[in-house]
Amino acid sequence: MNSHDIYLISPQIAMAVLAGLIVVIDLVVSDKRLVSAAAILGLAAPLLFTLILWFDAPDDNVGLFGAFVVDKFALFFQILFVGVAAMVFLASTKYQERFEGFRGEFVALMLFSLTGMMLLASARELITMYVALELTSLPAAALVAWLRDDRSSEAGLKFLLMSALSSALLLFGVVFIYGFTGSTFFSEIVTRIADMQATGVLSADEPFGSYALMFGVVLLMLGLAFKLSSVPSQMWVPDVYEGSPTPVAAFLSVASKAAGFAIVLRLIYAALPDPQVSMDTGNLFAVLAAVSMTVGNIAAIRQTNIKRLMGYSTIAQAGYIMVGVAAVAASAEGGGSSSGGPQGVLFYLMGYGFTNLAVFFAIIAITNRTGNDMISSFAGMAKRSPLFAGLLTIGLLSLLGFPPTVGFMGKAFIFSSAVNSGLLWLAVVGMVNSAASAFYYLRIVRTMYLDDADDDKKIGGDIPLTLATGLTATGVVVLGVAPWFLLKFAEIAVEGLAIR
């Protein structure tokens, strides 16, 4: 490693540095609220280190010996980690009384958590990705059982067998790829996947060319579906949301899903370019998408506790934005105008961000006061908490697809792409299963507004997270609105990958 290097993964160098000095200052001060309000205002760090290489632009941009890229794709995903972990720990500022004793190895556990995926979204070789992955999930599996309840450690313990198995299945894909490919690095998966296309190796009647790397391909999608919150990975997450903090669940919904995201649009664009290998792979996320959308919604429909909802329909997030990703793999072209090919999924993976947040917080301001997770532990509460109950219903009606959120844009530009790319049907399934989800998004609505309070004692919540529900809920509206600073945002963002 050179100076170069350390340059290029710098914004990673300040957040693992500041992850170390969260748990000094933990060990010094005896005021433990100053560990929050280190780690916010330390995230600056990364933070400038991110701009400094955005504005930049090396012309020498990969690292590492070849196994890493700095890129405006990369560092689009790196501001988002930045900006979640800061409201994060600004909204659980409160919640991370519960443990007053462990909190600084709560913040430098999320910290290393966020350094990980700051590495997977520069990966552009299958052995470093699969390096920063765990270095992703271990953290969070910790942090999931943090509460060492039952329900919490049982939690914990599902999300880490799930892990293991995720990581079993991508690496028998690696083994596939690099048994058929005699490579693990992206750029050279795809000189050798033209020789062989070239050649006659890869044959039209086999599904991606060959049976070989068919395997190695929907082993290593299957694994990453871990990250993603999709099937058929995806029975971790109710039990995961339901017993982990609810600030680690607001976390993982947002930042972990946009890490998995981020690498699968890079291996689609920088590993799987070829034309037959990527409308297989385009095939494959849409009947991946159909199936978690409507997993997702048919299972949230029946449930009681909201942050179980919540799980479930994360699951079905995933597999709207799935579909946008389906739109990317089949399309001839790839890239596309504003309201298709990659940026429509980066756009909606960013207000998805901001609307998962505001829903999250609005749900620690209540749950927090309340103790319970019960939907029906939310009647009344117009009246007992008009402010939060308000920034709640902003959220759910994103996630809806409500306009003039930014979830009626999001949806609006991913499904626009499926159909641009001959892909109707799951456009339509889509918006099917945007109907269904009324149903329980808007029940949680009813009952805050129209169910009578069994207390009538009002509920407020701290500054910190007070500013927190009202920063995201904000942005949930103004994307709605004003859409175009975002979707120009993230097309400069996706001008770093390959474009086939």
Contents of the next structure:
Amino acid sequence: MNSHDIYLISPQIAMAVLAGLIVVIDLVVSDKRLVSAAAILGLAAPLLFTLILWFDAPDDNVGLFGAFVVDKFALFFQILFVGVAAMVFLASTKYQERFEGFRGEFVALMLFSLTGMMLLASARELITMYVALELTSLPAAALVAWLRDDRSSEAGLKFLLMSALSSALLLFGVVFIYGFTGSTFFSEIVTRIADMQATGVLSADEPFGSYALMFGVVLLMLGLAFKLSSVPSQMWVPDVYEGSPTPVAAFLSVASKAAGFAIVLRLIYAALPDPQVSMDTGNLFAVLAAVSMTVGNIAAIRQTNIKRLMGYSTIAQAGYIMVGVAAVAASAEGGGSSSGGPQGVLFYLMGYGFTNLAVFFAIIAITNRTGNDMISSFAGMAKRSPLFAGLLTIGLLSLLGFPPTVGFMGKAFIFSSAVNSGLLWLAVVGMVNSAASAFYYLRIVRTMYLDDADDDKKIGGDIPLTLATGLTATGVVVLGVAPWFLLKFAEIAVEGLAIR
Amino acid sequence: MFSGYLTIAVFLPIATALLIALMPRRDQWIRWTAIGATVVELVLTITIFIRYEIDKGGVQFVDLFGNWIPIEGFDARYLLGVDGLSAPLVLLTGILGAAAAFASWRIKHRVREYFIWLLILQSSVMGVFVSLDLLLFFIFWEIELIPMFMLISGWGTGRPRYSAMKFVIFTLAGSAFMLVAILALFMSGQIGTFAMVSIPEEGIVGIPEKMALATGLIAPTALIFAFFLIAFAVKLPVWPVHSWLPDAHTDAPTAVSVMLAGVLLKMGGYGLIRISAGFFMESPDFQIRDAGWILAIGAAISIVYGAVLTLRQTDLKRLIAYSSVSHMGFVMLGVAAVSATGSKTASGGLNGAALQMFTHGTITGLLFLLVGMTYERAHTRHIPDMGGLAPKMPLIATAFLVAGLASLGLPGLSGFAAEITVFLGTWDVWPIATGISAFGVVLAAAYILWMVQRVFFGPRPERFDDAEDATIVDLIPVVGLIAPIVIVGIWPAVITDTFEIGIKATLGL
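Now that the form predicted on its own has been shown, please provide the structure of the form predicted together with its partner chain.
Below is the entire complex, every chain and molecule, led by the chain shown above.
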């Protein structure tokens, strides 16, 4: 490890150091609000290093013996993670009061989990990927159980077990791929597969060219499905969202999912761009996407608890994003094509980040006062809290994919790349699902605007929470009306991905 | 180019809605502001209709603002304009918007929210008719759902929540297919534009012209056509996807029923002519004329089935709602004339379809308005409980009779002009379907006259003794809607001349 490696990994180091500092600060200061403030301000450090790397764009961007790459694709996600963390800390300033003596640890664990995500976005080697994944998941399991009541503990345990199970699947997949190609480095895997394709080791009749490779890729992707919260590893989502502290659910639903998609896209581009393998990966994702959307939407319809509903909603949303991934992988030119594909996924992920955070923050604001996660307790919220009801409506409409929000733009980009890749059927399934989701999203809107409240007390949020909700909701509308800035950003990020 | 008329027409209602949101909570002020805005809007749409130069034809009043998603190759423009096809529909939206605002006079519950949603609804419908960019068109098409959802579920009667959700899900499911079709068209290399028409002065080449040359679309042309057709068939609506309509109409508040029947259904017909016929007239691999039989069969079933169901209704509002299914079938039937080949011409049938949209808008709008008034006075919509209301409310009864006669196609009123044009235009092309559909007219006479007789004549139950007639405020929209019915009935050319020029251009004849 030389100084250049340290330069490349500086955002991750800054994040980890910040986490350590927070623990120390928590020991020293008595006013715990300072902890949140320090965390938010401290995020400037990893952000700064990320931005330096973005603008510097070093030519030699592979470090740590080839296990780690700093391209704009990774940096895009790092910016996303830092932004999500800042927003979640801002929004949960007041919520953290209920953790009493454990505020510093709460923030610190979240920062450690973020460090893992930032590493994951940069990983270009299978073991690094696995370690980064574990670093992401283990602190998250503790965070889920942070309320320390029955529900929360149960959720934490469930998260931990499911995480372990999917790690096992993932490792099994890694073993197959390593055994087949003889390397864990993405760049090596590419050349080995290309060689095998050239020498005829891979057969056109077998899926993925060879059954060994098929097992490897499928198990790997199923393990990652845990992070994406998609079928078949979706069972934990509603329980964990319901039981965990709401800011943690918000964090998991956005950052954790984005990290999962980052590594999936990287795998498709950097490790498995062989046309045949990529085509089959695309088909795998197409099927998973279709099932995820349908399962999420159907289950969401009957929910009465809003956090649980949001859990099923994120399963469906994972399905929509996977439509984009499937389109990228299945596009005729193989995974290496940069046109019309992954920037749609990146756009959607960022837009989804704004949207889901806005929704969760509004839920935090409202449930903080009502003390009740039932959708029925949102009745008459338009009167009790016009601001938060309005912001929540914007967020829900964006989840539904309604113009003029960013959700609509994102869906338009994703489904157009699906159509472009010849996955017309998937686009139709996706759009019909999206239509069906109106049922449960609009039901919340209707409850807030048309039902009478049993309590007329006004509800307001604390200033940081209001600020965070307002900022994210503004992003939803601004990016919906003027999507070019974000799309350009995503395009630049993707350019780096195609060059290996 | 930016003439500004249409941008104002689209955004005036929504701006008024914002103003109302900020106004003090005085119901009377809010009512007058909303009515004032819709009247200004009406004047504006009349101006646009009159100033549309038929001799010149083509797209006029263009508002163009380059790329609002400036990504390479994503050519989405803010492009508004009217041609002969949309100008009368813009006028229709203006008329019914004002009528709906007047008809909302008696709304007492949450007045402010109600008018805000109503105005947003008007903006979005206006946007659908004047957008000439497919993506913008789609956006307005979707936005319209939210105000409808809120208006039906918040101010409706009966089972409003069920009906509102059913309406939204049906329409969203339809438009889901439309979005995929739009993207499939756009993604096909040779199309690469969202412009729905060509505007030579602006250097815009629209999809219809590009379609004529396009080969190897991303999906089979027939599939893209089918996806569009699903969306429009749901909206129109046509059997077998009509079942949302009776529920939504019956449970919606009066003014919303007026808007729904009057303008929203016309979005389906408009899309059918502008997109289904316009894009697929000359497209390679597949032309709409090959699918004419589907349209003809769907239309014939809708007309007769709708009429038979109408006969059996005992709820006054539901009866009018089912009659809409039957009458909108004529729009589909007219469009089926696109299958014309050789010496036969398609434009007759399509002219009839377009005219039927306009006349059905005014006639059914008026009928719903009058049903609302009758309900307010009789406190029931159950037809067997009613009777003998005519002596108590002669003005309403007279207006009802006029609207009813227009609806059943009495010569001299606009319904006749529209239906006869459809029949004449389609007879050559689809004689059997047209013949079957003619029964719809007979049944219409039966259900309308029977209904008027049961409601307004015969013995009067005692509880109706103190029923009052319409007031001045009630009468303003009634007169405003009877006027176009009579004018178009006597002199259809006032509308059809404009439609004709637009349809000829759309079909490339």
